[in-house]
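To begin, one chain is listed below as structure tokens, in the form predicted alone.
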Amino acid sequence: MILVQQLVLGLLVGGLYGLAAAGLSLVFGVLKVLNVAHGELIMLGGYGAFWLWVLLGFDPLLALPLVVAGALAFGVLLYWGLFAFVVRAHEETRIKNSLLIGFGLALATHALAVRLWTADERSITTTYAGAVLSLGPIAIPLVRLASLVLAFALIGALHLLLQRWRWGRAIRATAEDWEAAALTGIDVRRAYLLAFAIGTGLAGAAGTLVSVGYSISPSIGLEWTLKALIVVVLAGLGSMLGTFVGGLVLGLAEAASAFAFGGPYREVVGLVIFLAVLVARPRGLFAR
């Protein structure tokens, strides 16, 4: 039963895992750029949430669509002021470009968040919080489960957006080819900013669930870049529910190592999934 209860709750962490690769997924999909950054906007969720908590009182999850609309917005300007340049270079200078970019931003960030906000650690405490729901000897946190609901919804809600919506499919033709999706009339620059600002949103709303079933600090942003990164590589670009997936996995592989090897080494096995797909398939699992 131990084994069962480790599994659920990895299961819990790893919508969240899915839900904060995705829009790095997304991002690295369209624009070719690699935002190392990704971990600080998740946290700058976080405290958006903490903040709309403790100064207007707004339950975190119904705070949900403010932070979303709030990193929306923030996506546009960080597009406009920093990322529009490097899109601009030829593809395989776009990586590198962003690589410094992404660096600066996220030390950059971490020094504001530490000099506004202190380092100390914050956490988000409800009337709810404790309420769990037992199955028998396996004990579901209510707060994960709806923040696991949440994430598979706000998956599926990206998948239809990009699947259905006329700028959504100029956003998945960008990313096929973007000279081609020129060609036949699409603004590849609207649409990189577009895929840029709903990654931010996505990263804005993983923060937001973090931020009530976990801690946060300005610490946070590197753990949750390099989990983004592990579920990139294992689920591979071209579907936003193989992503989630892919942070399923990566939840459960981490359940199962602590359980065998001990809580210290639930760190290490996203380390070894990520060299193994890197060496086995490097187009990851779910790829297109």
Given for the second form:
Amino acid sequence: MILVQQLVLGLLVGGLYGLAAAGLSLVFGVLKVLNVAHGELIMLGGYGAFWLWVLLGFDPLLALPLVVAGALAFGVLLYWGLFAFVVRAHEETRIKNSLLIGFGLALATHALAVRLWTADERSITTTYAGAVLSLGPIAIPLVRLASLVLAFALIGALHLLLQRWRWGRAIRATAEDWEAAALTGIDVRRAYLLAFAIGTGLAGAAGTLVSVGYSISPSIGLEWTLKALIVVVLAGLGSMLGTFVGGLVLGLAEAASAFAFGGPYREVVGLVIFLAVLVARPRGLFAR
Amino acid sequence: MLEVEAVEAAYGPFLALSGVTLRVGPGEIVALLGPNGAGKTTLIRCVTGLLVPRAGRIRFGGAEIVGLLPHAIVERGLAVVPEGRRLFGGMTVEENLDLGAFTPHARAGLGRGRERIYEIFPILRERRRQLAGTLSGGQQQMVAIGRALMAAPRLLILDEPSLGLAPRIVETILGVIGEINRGGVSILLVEQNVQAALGLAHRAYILEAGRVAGEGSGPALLQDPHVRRAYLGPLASLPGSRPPLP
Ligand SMILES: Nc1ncnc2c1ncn2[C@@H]1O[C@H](COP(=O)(O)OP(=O)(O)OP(=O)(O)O)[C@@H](O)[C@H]1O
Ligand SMILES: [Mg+2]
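Okay, that was the form predicted alone. Show me the form predicted together with its partner chain next.
So here's everything in the complex, that chain up top.
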């Protein structure tokens, strides 16, 4: 029963891994830029929701769309300020440059967060935060269950957006072959901007959900970037639904290994998966 | 319609085009011939805005287009079927076609345009829900031409549309190019199949090592001894019959 309980919790957090990875995957797939500050964007989203709750008393459910809107706008600014310069370079040199910019951004964001919110752990504890759905001996925290459902809904919406929306198709075309996309009349820079903003918006959403069901602190960024990266390696690029499933798989694998080998091994399994995938596909993450 | 004037283009220190001048008039089919590595694709990359020339001028419809981004050039009515087709292989045939009509100017005619493509290439209607990457080479070339036509161009550039295709399909495709031209679209056709290209084109240019080495009307170039020696082989038979197998 402990195993089942652990697996349920693993599945619940896995939904957030999937959501965190979707933004990273979209930006990487379209811009060919690896934003190592993605976890910091999640962290900022979490503090955004935290502030809305502490300062204005907004329920996290109400905060979610506001944080996403704010993150979209922040994504536009970040793109114009930093990443627009990276994508001017050849595709092969972009990753290198984006790593430098990403680490710089991550450090700056971390320092800013420590100043604004101190290094303490925070989380949003609403009146319903402790509510639990009991299925016999299994207890399912309601807030985390709601997070999983919301994460899935967001991924579904993103999937539809990429399939049906004119610019969604343009984003997919740009991901496949930016030159061919440009030759069909797509303003590729606009597609980059939209993909980056949407990726940042998804990070904001993930951060909000993390701050409700779990906790945030200025230093969680790297951990979330790593989780997202492992999921992207696991699921490959191109399919957002696949990315979500990859997140669930990582969550379950972590829970299973924590059960089998003890808590400290929770973090190891992700790296093992990472290495295993890279060995099985030696051309690695960056191969087309 | 299209005027290329003294265009120079380089990849790093390597000069791929050294002063190319050519023009395509309204309603014309112009062939661009030349051996591998002559710079044909490079010239097309300059015209479509993917590569900024080091020197020279390119005018389309009377206006300078050097420095414009590719999508802005498409918007002005210049579409291209790129070398190697460059379809979006993970998308359906219909999605590929629809993306061809992405510019505001083309979007108005999207439904009608798609219908027209399906009339030209009926097989594409049957395959419209299939992923473009799973089509045969000939069908992929049809999608590539269809996608370019969806932009409702005034000038259509095709970079080696017959490369690697079976002779029967090549014939179909060349026939369609003639038809498109009779519909009022100017054509710039890059071809390795010299005989077929010269049979179709009103005029032709020969590009060699980054410069224009010859130009003239299609039939005249077919009779030109240099062209015959260089491109049709020393034993080339008379125009109209097939060149001998190597
Ligand atoms: N990206 C590139 N970087 C460096 N050199 C290049 C690049 N692309 C082409 N070249 C060189 O520029 C020259 C012209 O190439 P281009 O592709 O324009 O020739 P082409 O006439 O289209 O040949 P083909 O008939 O084989 O398509 C060649 O010598 C080629 O090696
Ligand atoms: Mg070429």
